[in-house]
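In structure tokens, one chain follows: the form predicted on its own.
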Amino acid sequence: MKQERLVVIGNGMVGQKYLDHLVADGLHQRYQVTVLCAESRPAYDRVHLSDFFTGRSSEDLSLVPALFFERHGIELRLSEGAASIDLQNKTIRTAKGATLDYDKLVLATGSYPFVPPVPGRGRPSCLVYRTIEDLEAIMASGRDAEVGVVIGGGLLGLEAAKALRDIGLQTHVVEFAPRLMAVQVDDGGGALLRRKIEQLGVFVHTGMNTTEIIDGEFYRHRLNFADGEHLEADLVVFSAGIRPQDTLARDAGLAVGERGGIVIDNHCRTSDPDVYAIGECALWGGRIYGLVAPGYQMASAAVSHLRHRRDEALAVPFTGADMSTKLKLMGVDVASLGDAHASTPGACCYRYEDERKQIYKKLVVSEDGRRLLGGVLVGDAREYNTLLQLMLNDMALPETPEQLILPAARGAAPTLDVTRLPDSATLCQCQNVTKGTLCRAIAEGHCDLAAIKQCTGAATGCGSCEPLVQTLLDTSGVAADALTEVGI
């Protein structure tokens, strides 16, 4: 029987995760698989992209095992993106002029950096921060530079600022909003984050609207602001958010959102049932998910539907994803959970701040105080995993919820009794690994962190779940006994 043809457009983190699931399920043997990748190298770790400036090579950042494509019979075409899609004839024209037929198509085209329409944005040494090639351009431009400025004070903007500082530039961050990381943290958390970032030698300018970039008097560029102020720099990096890479889909006639994004259903199918979209290019429930973990869940859902396409009731759907996140920005712990801004009707807040130790913590709870809705942690995020599991599993809070963020008598963060969590609880958000999966791996003899990582993939993404996974390992005797009792 002739193999069906499956084409995947895009080989970023989510596109590669799709292939990993495809291979794990053995579906790569059912299809003739071709991958189009516009970049010159296969998938690499964008989450840790800034490590490139501290000595990690592109090979170190690679997410593709050696000989992955050759071993599994998957054709990878590097430096060859897609130029157009013909839905009626089920063909793709590549950027190099080739024509590919497909039976099933997966769009994993990701996103592109948003560059504000500022006059002068195309000047030399005005760059973006997105790919390894972008980083190489920043390093090259920075060799004869003294001052660098990042336009954008969100997650990626602060990562870009770290990169400029790592190459020895005096670094400035210019943000239009009144605080850094305006989406993830509130005013209190933003104020502390700003103080800590400035103590690291980075100059922060919030509430600034850049109107133009022109020749500087002392440095290459002069950024003029709406309030009449200005700032000069040799290097400008735009990191003002992302936009879904949906042009291919739009031109082909697939349904896209009013503000962009390829519309998908719970199985990640587009308006054409033979075309899937996953990751940052996809719009589910009117929302673009700009983190890698939801993209991984979409990849899993799309492969599940491909496996069960004749009985889609068996397929595991994508039903949305939590956007909580924990990271370390220039050495500063920052975490944001759920409804961080208390927008839920009736929500109540608890706040703890220690100006001397530079710690800010906030809990958002339901009106009756029984459920955790969200939170913000800056300067100390040890409680993150406990709070995340309480929120995701809708667990009852103690009668005094504030104790969850108040300093413990011996300085230890409150610990979560992992045995109370259901097997369905997702402990690793990046790789979508549940407690039940981990318990089974432990019962099968994977009894240390390295073995668990290798077996399940848990704690191999951002790493924030590692303490929780280790806690589960530490109670492995209890977990193994529980599994034995139920016959697993």
The other form holds:
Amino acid sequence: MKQERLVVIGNGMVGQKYLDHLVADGLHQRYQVTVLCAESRPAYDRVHLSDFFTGRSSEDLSLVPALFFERHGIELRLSEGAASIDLQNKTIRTAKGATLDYDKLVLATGSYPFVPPVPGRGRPSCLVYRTIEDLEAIMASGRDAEVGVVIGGGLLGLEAAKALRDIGLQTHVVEFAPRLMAVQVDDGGGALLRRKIEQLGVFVHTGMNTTEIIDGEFYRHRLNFADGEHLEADLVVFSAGIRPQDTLARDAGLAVGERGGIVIDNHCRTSDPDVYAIGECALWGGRIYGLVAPGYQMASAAVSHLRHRRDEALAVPFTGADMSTKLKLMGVDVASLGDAHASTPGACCYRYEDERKQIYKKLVVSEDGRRLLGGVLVGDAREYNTLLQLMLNDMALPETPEQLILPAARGAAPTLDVTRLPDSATLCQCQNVTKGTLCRAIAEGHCDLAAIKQCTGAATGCGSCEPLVQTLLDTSGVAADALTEVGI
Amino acid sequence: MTCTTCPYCGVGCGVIATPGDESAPNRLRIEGDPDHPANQGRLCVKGAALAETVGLEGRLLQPLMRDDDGREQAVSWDRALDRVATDLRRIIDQHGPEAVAFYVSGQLLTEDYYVVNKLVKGWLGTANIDTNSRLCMSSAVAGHKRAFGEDLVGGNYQDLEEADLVVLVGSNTAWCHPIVYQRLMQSRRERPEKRIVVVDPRRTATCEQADMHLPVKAGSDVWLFNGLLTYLEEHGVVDTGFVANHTGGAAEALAVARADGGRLEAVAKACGVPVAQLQAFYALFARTRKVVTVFSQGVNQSSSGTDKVNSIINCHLFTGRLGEPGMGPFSITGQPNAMGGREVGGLANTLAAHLELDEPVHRQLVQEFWGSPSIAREPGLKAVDLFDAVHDGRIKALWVMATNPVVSLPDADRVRDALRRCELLVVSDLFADTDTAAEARVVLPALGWGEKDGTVTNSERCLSRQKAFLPSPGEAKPDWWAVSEVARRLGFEGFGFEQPHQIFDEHARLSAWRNDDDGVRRAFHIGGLAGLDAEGYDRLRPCQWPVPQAGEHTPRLFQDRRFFHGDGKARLVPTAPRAPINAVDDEFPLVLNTGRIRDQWHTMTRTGRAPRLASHLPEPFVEMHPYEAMLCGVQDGALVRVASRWGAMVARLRCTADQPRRTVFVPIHWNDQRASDARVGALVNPVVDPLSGEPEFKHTPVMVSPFPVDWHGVVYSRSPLQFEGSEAPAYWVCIQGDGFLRYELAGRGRLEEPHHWSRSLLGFEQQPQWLEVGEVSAGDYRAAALAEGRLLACAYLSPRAELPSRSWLNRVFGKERVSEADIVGLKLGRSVDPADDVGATVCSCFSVGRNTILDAIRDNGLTSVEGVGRCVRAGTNCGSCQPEIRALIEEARLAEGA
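Swap state to the form predicted together with the partner chain from the form predicted on its own:
Now the complete complex, all chains and molecules, led by this one.
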């Protein structure tokens, strides 16, 4: 029988994760796999992109083990994206004019930075922050620049600001909303975040609507704002959000959302059953997931479906993902959980703020005070994992939920009782590792953190679950000892 | 016990020195003097380590003469002084008095300074005497004179405490004037609403605790303060009555300021700071009446230094903010007696006692008082010009006292060349082997701190005694004595001084001499201190001049709103901004900035001998922004070559984002005795301020490139090593340890026989216990020499820069007897006990290492500097390491979170 052809368009973080799962399941031997990658290098870690400015090379950032493609017989075509898809004939035309047949197609085309339609956005040294090529352009432009400005004060915007500061520019952030990271944090958290970011030498301008970019009098550009103010800079980086890269799909006639995104079902199938879409290009349940963890879950679901294509019921579906996130922006801890803005009807909030230590914490709980709906942590996010597990597993809150965010008067703060967590609880969001999986690994004799990491992949992404995994290790050790003691 | 003062910076702290008793005669105890107004008992690490610098090792104890071939001969004082007098006489007779020059120092006591100035200006009849104060304070002097009619610092340290806003301009106070910084920080703890603004291109340790750091471009200060003056005017922040009645020149100054400072955006661009930040600073200054603007070398060491000073003073005059507690411009000096030198007129363009060379009435007044045969009529040559004149032969005789121009002057290789051409070079110093003394024909043994006796004046006009409490070693003599002896040999009257109080008395009387409206009224008046006998002089307590009558001293000037121009008014001076003289270009694209580090002083001839002071930053370094380093193709921790049009040097690269892009920072301290090639003076452009003659130390275009080496090494030895000719490594630094010397080395080419090389270098050809581990494959070589269980030397050489922990080796070397574990460690090249490594020194006072502090923070969950202090003592003495401890707390916090 002729081997079926599988084509993956896109080799970003999610595209590579798809290949990893494919190889892990041995499916690469069943299919003749071809990967089209518009960029000149295979998948790299976009989450830690700004480390590029502090000396990490593109090799350091690579997510592809040496000889991965050669060893597994996967054809990788670098600098060769797809130009069009013919769903009827199941063919793809590449950007270099080649034609590829496929039996199964996976779209992992990711997203592109949204550049608001500001007149002057196409001027030289007005850049975006997405790929290593973008970073190289920023560095080249930054060589002779003195002042840099990032348009957009969201997560990526602050990452871009860090990059500009790392290359020694006087750095500004211009945000349309009245606060930084408007999606993830509330006013209180945003205000503290702003203070901390400004202390790090980045100048923040919120509530600013950029109307045009023209020649500067003192620096290369002048940004004019709707309120009549202006700001001059040599280098402009747009970081005003992302848009799904869905042009290929749209042109091919696949169903796309009203505001973009390739519509997928729970198995990540598009409107054409032989075509999957995963990651930031995909629209599931009417939303785009702009984080890497949900993308990884989609990759896993798509592979699972391919494997069980003859018996769909066995496939592990993608059923949505939590958008909670914890990160370190220029050394400042920021975490956002669930319903951070308390938009659930009846939701109540607890807030704790220490201006001297510069810490802001907020809990959002259900009307009856029994369930955690969300939260915001700025300046210190050590409670993140506890809160996340309480929320995801819908666990009952203590009588006085405020204890969860108040500094402990004496001794250690109350921590999560891991033994109470269900086996299905996902402890590592990045690699989608459950408590059950971890416990099995421990039972199999993986008895230290390094071994657990190696075995399950847990704590190898953002690393925020590491304390939790450690606790699990510690308590299971105790449990095992206890069993030995009573002679079982 | 003896109450004296510290010989380092211009803070002028009181010190109590208690020499050891009979059981331990060498154990000198040093404490801060609780009754001294400057420090009230505190001492910084340099002061606290004074006892480590008074040893006689390496001291010059007898006059030396060298012949044309460099042959050295110890001679009697008589012979040396005869030689000096004879040669001076001959040169003056042949070439006139302008062929003779003196280059002295802010390290001299006022009495030494007075006598040498009197000889030169009154008897030799030239003004060719300049001082290293030219390199640090002369722009402030010139600015003060233009503004106030006299070189006057009106305020005092207490004003910094009482101010609601302190603006520190071009001053890394935390490192360079630690005690003033501590007082400032203490006052802020007491009044948290107090604001501190730092204006400095670098993000220094001083910025850590500041409310605002304005990282202005090098040389842009005048733009900044012209902008401020304009802002003040536009916002009506002006003391109209004061400006009208007590100042002149406001309209002219404003007109000039407006030309460049009229638009905030233009000022922001010139200074390289955001408009919003500039605005915030101006608004803060405008609304705060009690403001002190402290300025130091970052302002003075510039080709527009004098204008920078006046642009600052203008803002204070315009708002009438001076002469009252908590306000005024405040120049903080570098040296212990920079101000004393200015009082006696030790600069080439001043006469004596704050009287001027170019005023006939002043000249007449001084000549009359001295009864001198002549009086200098023209200003003499200022430092940079003076050494130029030595170079081209106009000056044939030069006497250098207590300073090291081969290290400290700009274009320092040319200075050395000049000294080699000089017919008669006399150097008075503690050591015969300073880079400068090494070139001298006659080297005269001077007295050091603890041996000499006289007075100094600090930055707040506070005159204090510096006293002898140690015997004069060998034949060392006071400088005033040597000068008087030469004067006597030249047949001059008026130099019959036998004791320092006699000189001080004459100086005090001159300050009072016709100091009234009929004569020449000047603020500098210490007539109240005239007539002290030896005992009264010894009992003299610190006091701030003017002291017109005994017991009457003056904490603050200008309270009466009288100034010292002819009309009794102050002047606002128009200051048109000028860029630094040499701009960067494609070949030399970076700006070199120079300055001090925390634990060293000047050219290290003294502090380099204190093990405690060598531990914080042991090697010469270049600081650079990491991205700039990437663009230059150089790596953090590697050796680099820094070159300008004038010279080059080699040092280790330290990448830090605290250093702005397109600039590098290099410390001023290292000399040729301590390092192979690290004199930054050789690179500095010899351009000066047209009025003050102060060199532009803060702005020289340079390039940075890799300095490739093939091997790295560290060698410990109990005695100094001699590197000779082709055997000398390409790079070496000598670091003082406690009972040993440590050499950091790097070399080019393959070390063919490391065994022979290190044995002969260390002089252990026949050493019985010579542990040796050569790992030929990796190219590593390790060896150690022991005698009776004590380490004598060790050598670690490797093609890689990974060498044993120095803090560990330091401790093994400190042991009287090494353990078996140590011997295993020595063979392995690392301690067998990882806890043994305390890390690089952070707190020099208590020798607390980085790792010790980090462990304490982690183990005890410490979150404050105070907590660290309670736990491991670090930071509890002088406090100058507190910013670093704070950074370590942050580092531990981040590491925990990650």
